[in-house]
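Next up: just one chain, as structure tokens, the form predicted on its own.
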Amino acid sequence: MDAKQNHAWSRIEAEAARLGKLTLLDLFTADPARADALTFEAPHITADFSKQRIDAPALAACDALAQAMDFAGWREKLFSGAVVNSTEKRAAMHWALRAPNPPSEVLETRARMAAFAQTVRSDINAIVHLGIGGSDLGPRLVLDALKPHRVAGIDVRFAANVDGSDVADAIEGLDPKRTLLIVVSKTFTTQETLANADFVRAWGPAHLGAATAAPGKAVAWGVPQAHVFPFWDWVGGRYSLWSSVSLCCAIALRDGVFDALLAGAAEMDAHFRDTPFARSLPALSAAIQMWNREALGHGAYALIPYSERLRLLPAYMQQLEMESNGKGVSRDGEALARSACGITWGAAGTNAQHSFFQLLHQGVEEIPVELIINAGEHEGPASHRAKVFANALAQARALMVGKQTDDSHRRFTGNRASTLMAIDALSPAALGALLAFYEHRTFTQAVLAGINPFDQFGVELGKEMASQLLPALEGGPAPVDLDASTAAWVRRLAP
């Protein structure tokens, strides 16, 4: 790092090392429009930062980080198409997948899977949708969420893990004469994705389509020209939802749905490329991860969405985060000082109360959380909607304000932080800000780490040593060089 980095970083562990000494209350207690100064909007978003544990003074230290750190140079890198991933010379433009004014080659995709969508609805009564990681989770999350959008009589079902049983389970009950097969790999090589791929081929889907980056490739499998569906390097897995990896949507959700989520997440482009690092959402956010995780000490964060319709978003946010920022090099190959990502985990409220929320309250390490609720309407009976705010708003003060009694059983600490974020609806274009916002805040927070978040080559040594061991589990010979564990085992599992 550089002397303009280190005074910042400096900066910043002086302003933790005097807030550490003030409770949440006592912050309170100083500042009464505390509630107002730290909370801020975005399209589709609010989000209330008072119960963390920051101020003034130290939001003013992060900013003075991120211009150390060139965030805004960076941005424009992203927004230009500049090249933002070094290791594989690519740019990241995800973005343009949903901006108002697309490259022709998106527009030209997107009208191919309209057309599609309005053609195959009438032939059939279900879609099998074969991915892994990103070719599955975004897609996967997007129907669950927005299931109050989805046309009548179109079943989805989804098969990602290799274990047969998913892929069985899939297809169980279908009939293939009115089944389409959907394969999404970018490099139509993925293993597990190909090997599903193939016993859902061999059941006989009368329909088969694709996704992916290496067109030829599908072709060649056996997918007609016409229902092969482009996307590009350029456009990474785990930021892919808004591509031909969602074709699945484009079909089974209603006319202009999937455009209104491109809108949505269109409008959060917007406010994070214009917006001042001090009043950007995602910039923000990005910056009280990294105090709490750098700052504070705190190398987790449970996400707990107050909405079943989203109980799927901490798995996606695991994978958007943990696959983006878990590395420990720069991006010039350096080791890191300090870490660039925290433990990403969650479940969904008001059943996460009833699990693990006892660590959250009363375990020995503070573990900062993030609520989200959906202020707009919501389904089911109407005296549902208060209880649902009730338990979020409830649990968020409880972590702060704490319990005090003589019985040490049944003593809360408090003081414990966390962060309430309100989207307006659960709507189309709130879901794409949503999930947009979540995009930037990752960017940003590997900006201020000073690495890149576009690659992931901590996956593929295991997939590698997979290959390699397994023609041994399938009866042939085990590799010569195995550690004695392994080689144990190779030889308890194969025929």
Contents of the next structure:
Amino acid sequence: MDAKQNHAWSRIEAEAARLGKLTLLDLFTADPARADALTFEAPHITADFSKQRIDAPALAACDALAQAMDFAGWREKLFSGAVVNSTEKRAAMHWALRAPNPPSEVLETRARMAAFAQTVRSDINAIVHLGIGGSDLGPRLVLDALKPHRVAGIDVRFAANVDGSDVADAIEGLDPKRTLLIVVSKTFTTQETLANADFVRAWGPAHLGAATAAPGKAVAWGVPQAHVFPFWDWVGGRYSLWSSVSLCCAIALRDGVFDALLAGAAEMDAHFRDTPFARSLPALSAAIQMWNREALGHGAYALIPYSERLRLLPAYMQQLEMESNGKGVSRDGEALARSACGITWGAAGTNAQHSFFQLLHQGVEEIPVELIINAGEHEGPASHRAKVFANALAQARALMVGKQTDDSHRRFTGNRASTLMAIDALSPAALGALLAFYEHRTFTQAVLAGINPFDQFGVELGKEMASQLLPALEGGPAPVDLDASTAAWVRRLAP
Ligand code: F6P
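If the structure you just shared is the form predicted on its own, then what does the corresponding form predicted in complex with ligand F6P look like?
Up next: the whole complex, starting with the chain shown before.
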């Protein structure tokens, strides 16, 4: 760490020590205008950070760290297509997939997807989408979230897991003659996806399609060239939902919906690219995550969308944040002095209230909470909307205010931090903006920590070992150098 960075951290620690002596309610007493001052806007999103243990001097200290880490320089590198993924020598240009003037190969692929959607829709009543990780979580979330925007009569099934029950469920009850199989894999080498794809191809689906950065491999596997939709090595798997990876969305959502999603994301890109750190919603949100984790010692946060249609967001965010920033070394390969990533977990509210909110209110450790509400129209019974809002607001307030009583079992310490975010509607554009917001927040966290968020070598070792163990579990010889525990399990499980 250089002197500027050290100085910024000293400032952060001093501000955290100052604020540590105050409760959240003290902060509201000291500054009655705090709710307004700490509420920020970006396209389609309003975020209220006033129930976080921060104030203007604390955010200024975070800004100083951002400057010391060259936040503006790295953001410029990201948006200029420079090599920001240094270990893999790649740019990270997911933003270009939704830019108003995208590269020609992006436009061409999008036009091919739209044309394919038009022709295939009349031939099918089901799509089976096979992919895993970034080739699964994004389109699964988008289709679930935008259900009211779907075309009628096309069932979309997903399978990711190599546990055969997943793919068995995915084809159950479908007519292969009316099914499109889409194999989605950036590398087209992922064991789980190819195992599932071989199985479904043998079932005889009428149409085959693929989304991949390795088109030759998809063609060699049997997908007609005309149904192979490329994406590129400058699109990371967990940043790829804006690409052909979402072919099933382009088909199963009404015309224009996927474009609106891209346009909403582009609005957030412009906000992030053009707004100074002190007013940038993704940057401030990243600073607060870092602050909670590194300055205040809260290593996890709970992500609670108060929207059933966003129930898959926590799973999506687990990959985005933890696969991006779950790193132990800096860009230069030096061990980090501080953690770059916390633990993301959560579930949809209000269900989560009846599950793990006990821990959030009365557990020994504080876990900051991020609540998301849809401030626009809601589906279903009209009277439910106010109830959803009442619950979300009440939880954030209860976490902060607590309840004092002589009965320690019924006591709530309060003074627990939360952020309340509102999207202006559960529209395609707002969903695009929300997901782009999270991408940029993840990037900013990486910049603040000095790491590369775009590689994922941590997933490789387990994959390699699985390949080494597979022959023995299929009845072949076991590797000779196994530890005693693994060797015993191989003996127990081998046929
Ligand atoms: O789990 C590692 C990973 O490489 C993810 O980053 C990626 O999203 C997923 O596997 C799927 O990879 P592919 O799209 O190449 O099948």
